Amino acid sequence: MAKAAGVAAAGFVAQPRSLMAAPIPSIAIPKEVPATLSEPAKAGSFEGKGMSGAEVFAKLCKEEELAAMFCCPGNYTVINAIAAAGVPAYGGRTEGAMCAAADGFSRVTGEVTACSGTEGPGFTHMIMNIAAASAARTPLLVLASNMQMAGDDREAFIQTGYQQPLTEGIKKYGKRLVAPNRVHEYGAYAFRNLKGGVPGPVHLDFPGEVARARFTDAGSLTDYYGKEKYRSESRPGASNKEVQQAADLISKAARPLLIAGQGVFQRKAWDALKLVAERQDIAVVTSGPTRGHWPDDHRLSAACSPDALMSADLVIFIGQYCMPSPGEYRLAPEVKAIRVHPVQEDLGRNWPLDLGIVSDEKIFLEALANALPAKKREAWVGELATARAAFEKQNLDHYALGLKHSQATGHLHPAVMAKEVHDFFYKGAIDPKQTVSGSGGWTTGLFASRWLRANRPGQSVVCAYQYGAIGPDLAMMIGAGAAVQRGVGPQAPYKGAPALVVTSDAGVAYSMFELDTAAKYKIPIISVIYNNNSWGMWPSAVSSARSMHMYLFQENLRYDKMAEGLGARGEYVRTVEEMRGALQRSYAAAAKEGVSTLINVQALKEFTSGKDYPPGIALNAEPGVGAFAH
């Protein structure tokens, strides 16, 4: 026996030497991925062994037309049931990134999406991105399992955690389901909150006793009836008197400015907005986590006209869900204000009003279009055009400075990177309305967002909106890319097109592994990574002893090579010419082969400093292109 064991051991040691001569296998998508994606839906039924609690909930999600679910394996009973019911499902590498992907899908479609995680670590990993979705008022359904109620207070096994208190302040509604026969009832609660009023995350957690419970007839479930009976599509509308009051104030103003917030996008009210603005030459600027429901290239757009904002003598907020204080927007202190909002209690908060109206955004805009007399404001339109030209000149001046810095250092300045991206996607052969884009990072984001454009609904995502999270950008845009691949909602005319994200070396660390997810589901994304070897806030350590090391990374890390190891393409650039070539090759690979690319733009941290390399960085005017606070 000892001799036999020795022979076996010798063989075991020798085997790796022979394998060293064998070729390294190529990255491949498992055959089970396309096979299972093509399987027909198989919803649960009360017949036979009946439906589990998870299947009852999944049936409700399907009937509510849940647009997509993004998850990591965990909460198995629930996610398996939702996928089997026919809801488009995506499985990724981390729960946090998949939560951001669900958020991104919703931001470019306006639809309800879901994310899911396992009991403790999976759920807590999602927290940052649940909070980001909350700040963006995303209708995000957060699902998580929660072991068994039988283990409460016993620290039984692993991953046990009481979840609901952890999402206080970052959700619209939440419930731990403890009565199995009420699973459908609380599903209805969830969708009432997701699809009514101002949206926001809804958090449900499923103990094992609820998810695995069995039901052989509908009578054993409480409130088991369809959505036409458990929620209403009715919306509040302004009275004729209120609409006329608004119309009178607008008609008397010389330079009215309409701020079209997230509610205009959520309610798909962009056509009604166009009627109102063009009827009286009203300037329009969008706000919120999604841009494009008013096109940047329209003659009445104030998005790229920051110098004109202070001239407005009346501001009309419609669908401004995250309300700023007066000093946070570049508007005159004495400007008159109208606000239209679906929730009465929010009117007058933060901003003093001359007229507050409780109404659905679309209903109000349609009524206002009928009440407004036609009027031209040539002086106001001219001022917008002058301010737009000044903004474009400022950007070009920054580009010229950036070119000098790039040539002097052999590294690409962010102003140059941003303009080259702009020119490729909006000034070349590609339809400027096609590509969905998003940006993040500090130095990166502040430069890139000045150049990214949104000329149709759902074209651009403000990844860092309000909450300012560093890291969701890549995963968020993979989710947005999934919506484009399927052609959901406003993405239908551009179905199958690649998506774009411009983000930082700091941010990409949070979700870079989701390039594997993009490859698995054939979601082509072009990721432009600004690599300046540091956290963008490194200047705060300059005058502090023993601090700088905390802000720095290893220099010249090769994110492009890391991407190649995940099945994507990699490009490495330091010059304008290399950047242009990389964009062309990356787009061709995305459009023709469905392959993602990470472009590693090698830069220097010192480009952030206005003292060393002017112009440095500064916060952009709000509202408008480059805004992310409100």
Contents of the next structure:
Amino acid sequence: MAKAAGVAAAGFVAQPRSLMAAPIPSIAIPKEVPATLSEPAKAGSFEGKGMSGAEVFAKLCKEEELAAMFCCPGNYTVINAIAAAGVPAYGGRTEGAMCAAADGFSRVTGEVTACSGTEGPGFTHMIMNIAAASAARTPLLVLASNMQMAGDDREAFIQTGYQQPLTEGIKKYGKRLVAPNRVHEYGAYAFRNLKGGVPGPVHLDFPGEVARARFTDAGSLTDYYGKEKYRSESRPGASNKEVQQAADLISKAARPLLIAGQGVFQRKAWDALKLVAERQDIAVVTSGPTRGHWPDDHRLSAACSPDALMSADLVIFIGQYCMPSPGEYRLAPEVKAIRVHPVQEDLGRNWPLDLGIVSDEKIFLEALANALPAKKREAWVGELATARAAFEKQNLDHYALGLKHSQATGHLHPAVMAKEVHDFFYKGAIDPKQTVSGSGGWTTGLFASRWLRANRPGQSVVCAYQYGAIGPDLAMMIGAGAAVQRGVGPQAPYKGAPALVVTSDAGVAYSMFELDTAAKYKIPIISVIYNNNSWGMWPSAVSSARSMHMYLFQENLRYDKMAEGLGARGEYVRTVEEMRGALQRSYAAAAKEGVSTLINVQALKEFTSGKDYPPGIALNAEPGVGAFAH
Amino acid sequence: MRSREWARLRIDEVLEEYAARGVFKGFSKAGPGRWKMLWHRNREFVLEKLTDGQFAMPVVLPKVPARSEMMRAYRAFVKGLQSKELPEHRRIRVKLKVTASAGNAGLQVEPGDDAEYAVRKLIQAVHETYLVFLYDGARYDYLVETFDLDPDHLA
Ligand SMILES: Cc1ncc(C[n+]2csc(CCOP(=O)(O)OP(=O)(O)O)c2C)c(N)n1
Ligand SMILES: [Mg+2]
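Can you swap the form predicted on its own for the form predicted in complex with its partner chain?
Every chain and every other molecule in the complex is listed next, the one we just looked at coming first.
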């Protein structure tokens, strides 16, 4: 060994100087990054040159406690003003991924976040993830501007286009600001929509004439007053009679099931939910893009008890913003239904109701907790426990089969990958309430979600919730990780902890460059990538001529090496032992050095097939840990 | 023993109730002793009252050959719905059997002395077929081949 090194060194010395390659510099974070991140905030003021339209808007965003902005450069006037105003700002590699990151930050905190890109191309790149945020009812402020109205219809230079029609159907509210002096007025419109009722994306576009307009006093700005005047914190509440009707139905039911939707999380109503459920031994399962506002490890949780769902004789939907139809949830055909929702128009949509109540989730749950007589339901609690044990046994059976397949093929089965992740994050030295996680991908997501847990509010993200987009996951969880680094809202007790994402080879292609962003901002994420060399629904091509090639990638791609090229760590895994070692090293690097890792789990696409590799892929019951549609 | 007429009217009402609960997306009476419902996977299901008084749904799962592994698994599943090990409220206590005809798996139930109960349990069994039986990994290929299932076309 020493000799070989000596030979190599001799060869090196013998090279003429001109042919010697300069040493390759290491990946480094430019010094301007920490320097500018630590600069004090500097909001605009009417003094001197006055405030730009962008600064007026930024000041309002800061006063509204906009929790974070994720962007790519473009829309410079606006993003600079928002960053300068003191809103935590992150600049990344693609607008689409930044939009997903903003969504992820919001999904684990319930806070309003923003994303931004340049007017034409940056904005259109965000579309998939604006739609995903809309399906998830995320309070996301979408900003994209730079062009001038002066260029409209002339195709003046580049990038002109009408934005608003492009978000038709995927926003709650949108407006192109036209009159510069109404910039504050429309900021108020934006936050009324973001913070009231059922949230959803708000899309504002600022032509240059508005963003760059200057104001030296408040006189010409319309509706220039504070949030306590332009919006209200008042929420609808159920009448005493309605609360009593609900309490009666619940008390009469033998096996009530409470479905705590995202409204319970948005309204931070988990304490009231606990009072209600424990008062009468009501089973609870969460639904929506975030999990954990009812802990999976609670004795009343039905999240891991799919066999018991069909036994419920009354279901109470609270804050279920995106309603399924009866055949989409594993509930009995005769189950009675109560739905509590903050806006009247949605009551009765998709799911016929025995009782519909317009109410804020928190107000309702607090009132219900007072109206419900205490009651024990031992048989029902026992049934939940039996079903939980059956689910856990089934998972373990799948793991045993997966282990056999892994040993036989030298490739890691998804059941093994998922269980190893589970054991490491919930069964070992790490607090099982700590790690924020999310999953995506098809086979990947179906297996991973059966094993990921949410034991406290905001602990888990259903990345593909409702829209079913492949790809946003890694970026979404980097955004969630940013919230954990800052300790925002329910993440406060776990401030600084690493985040986790389990996603697929198809999915990682959409987001992987954001490992650069994670490194730049020191957001440690452990990303477990299930690499089965394919888009997982390749079985759809089996019986069709000339089709399979469209579903396959090159085999054995090295996502771990790509991650290294982006300043993260890479791990390559094919066996259970390698997986355990990789998790340990990745976690240590994340927790101690704030460094992210991509674990490339090499698998075979054929693991999808139930004939060759039982159990194949089982669909997951909804609602519950594996749900992603509703 | 309830009158035959009472039982007939009551079955209409019972099925209408499922439609009003949104369980069936569409429902109509298709003649004497024959009902049609738009239900799982947006497919039309037909329920018939046979001349011997039994209720039958000849096509619950299309394209399941009589002697296939899937047919055997389905029979076992339906038997499981009647198991004594199930909690009382889940157990189907009526003679419910799987039929195999024209390459399809169906269900047939004897009304006993309570036709309403029998029909309700048949509806429950179909519901569990689609929401439990077909969710098993072993049925994934069937879902792809029969219903064009893919991740974007699940329900
Ligand atoms: C952006 C996007 N493109 C395509 C699809 C359609 N689709 C749904 S699942 C899937 C396969 C995904 O493959 P992968 O995520 O690698 O899953 P796995 O291989 O683990 O099954 C596809 C193409 C989608 N939902 N979203
Ligand atoms: Mg794949």
